[in-house]
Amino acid sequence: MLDPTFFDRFTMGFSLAVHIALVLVGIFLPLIIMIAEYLGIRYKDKYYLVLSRRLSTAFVIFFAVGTASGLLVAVNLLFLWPSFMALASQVAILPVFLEVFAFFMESIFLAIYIFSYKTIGNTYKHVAIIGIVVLGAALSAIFITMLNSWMNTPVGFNIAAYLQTGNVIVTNPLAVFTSPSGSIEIPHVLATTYFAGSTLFLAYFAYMFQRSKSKDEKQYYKRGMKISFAIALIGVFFSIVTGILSIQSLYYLQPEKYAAIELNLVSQPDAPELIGGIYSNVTNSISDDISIPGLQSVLATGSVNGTVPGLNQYPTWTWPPLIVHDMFDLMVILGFLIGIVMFVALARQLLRKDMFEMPIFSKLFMLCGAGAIILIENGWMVDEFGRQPWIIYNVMTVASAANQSQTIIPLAILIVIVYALIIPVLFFVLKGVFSKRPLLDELR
């Protein structure tokens, strides 16, 4: 007999992986549209104005697909994780309600923005309208991240009573807005989302710039590269800062996740920072790692003598899958490499060398775009895998939250098929729309 929990896990993970990719675009696009239109008006630059118009068309399509994807994610939560929803609906549902209102705000003002081109035109009022869409997209991300933060550090109800009796006694329905991990997780999610989205579009514009033969086309794609690069540069800086704060917060808030990410088998002072490493269940040891003495203690506690938590403090059945350590290393390495490319490109630009015209940087930007997608997806997997086996940390396991009915399996398979088709269909539609709107015709 097939295990329904496996299908629940796989379906949710696959759905979120696709949805996260759509979210990157859905959050970044209104920002670049707003900046492009503002610059076009400010400098009377036709390239920026055409960029904002063409991207707004793409945004409408992405928004429609992203909305459908979001609804499917909601269906997943309701049908695949009924026990989780039963608890979350009593304690942590308010951010979800507010996310709906943020979505309404985004939808309404996006419609106003698109249909007011003829009545308002390219004016600062028009820029202000898309600015509200930018705010709505950011608020949607913030409110959903609040729910995830609550799953990492649950508050607002009597946890001891719930674990003993199964009864939910709500002590503070507003606590979900200020869960301990939220103050770090929210800015980190925003920073990494804008960073990954901008880097993805930087890669696209760089690719199209190299393919273009027309001077007008090159100027158009160069404008897109400039905006994307500026946002990516800011994003990578704040991603690094908030990322460091995030791993430090795990030391206090989720020490078991911290120990798994750092691959600490035992608590110890003067702890080394391990890069790589393979854990053996047979020998209960780590092999093939690079060790930097004392660095982990310094990063976590500020002192080489600081003691870091180890997995030996916890029952083995509560250990997260230790592959999260290598996934975390991959995330850090990718972020480090992309950061180097960004800051080298900035230095080149400051030396009055137009790096946007240099093929080597275009190729590097394309690699950074691919790396950014891997990085953001991998980062979310580190967060979710690192909380295993809990869906709500130290309160509810994934297995106890899952729908155990065999009847859920056909639905899970159907949802996976739909998500597997979303991205190819999306690009097919985009290609069809823009093939009828040649860029040079709009630039004339």
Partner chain sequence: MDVLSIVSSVTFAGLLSLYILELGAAVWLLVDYNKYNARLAAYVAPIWEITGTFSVFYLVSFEAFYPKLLFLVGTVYILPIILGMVFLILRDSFLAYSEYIDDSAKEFAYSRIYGITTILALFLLITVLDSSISGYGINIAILASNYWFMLSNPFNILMFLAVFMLVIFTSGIFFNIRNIDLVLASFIAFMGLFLFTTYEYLPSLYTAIASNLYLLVPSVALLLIVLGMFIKNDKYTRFFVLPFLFISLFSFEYFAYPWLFGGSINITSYLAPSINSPYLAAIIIFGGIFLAVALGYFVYIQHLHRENAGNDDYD
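Now the other one: the form predicted together with the partner chain, given that the block above is the form predicted alone.
Left out here are the partners and the other molecules; the chain alone remains.
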């Protein structure tokens, strides 16, 4: 008989992976629409105005699929992990409840924005309306990340009593808003989401810029690149800062996750930073790694003598899968490379060279777009894999929360098929929509 827990994990992971990609677009698009419309009005620039208008059409189509996908993720949480939701709904439901109102804010004002193009037109009032959508999208992300932070560092109820008796005694329903990992995780999620979304669109605009033949089209895509690049630059800076703080916070808050990410088999001072490496559970050792002596202790504690946590301090059944180390390395390397591209591009621009016109940067931006998607998906996987075997850290395991019904197996397959259908159709429809509305016609 097949293990339903595997299919629960797979279904949740797959739905979330697709949903995260849609969310990137859903969070970034209203921001670029708002900035483009503002600049278009401010400088009476038709390219910016057309940019905001065309992107708003794309946003509505993405929003439709994203809303439905979000609903499926919410339903998955309940049906794949009923024990988890039974506990979370008693202790940590308030931000989720608030998230729905933020989502309402987003969807109602998006509808208002679209239907007021004719009546309000391109005015600062119209910009303010999409501004509310931007706010709603950001608040949605913040509130839902609060639930994830709570899963990493649960608070607000009597954990000892729950572990002993299974009874939930809520001590502070508001504690979920200030769970220890939230203060770092929320800014990190926001920064990386805006960064990845903007880099993705930067790649798209760069590709279209290179393909365009007419001067008007090039002007249009160049403006898209400018806004995306500015946001990506700010995003990459904050992603790096919050990323460093995030790994430091794991040291205190989730030491097993920290030890697995750093591949620390033993707790020790003067710990090296390992890049790569293969773990053998037969010899309980690591080989083929690049080791930088003392660096990890310095980064984590500020002192070469600082002691870092090791997996030997914990029973092996609570070890996260050690692949998180390689995933983390991949994340850091990709982030580092994209960061270098962004800052070199900025330097070129500051040296009064119009780097947007340079094909080499367009090509690099395209690579960065692909890298950004891998980066954010990989980042979430590090977060989730790194918490294994817990769904709620040190409180509830994934296996004990999982729905054990065999029914999930065909449903998991069906969900994959449905996404495999609607995502390609989404791009097919977008292509169809814009092929009927040629850019040059709108610019004229």
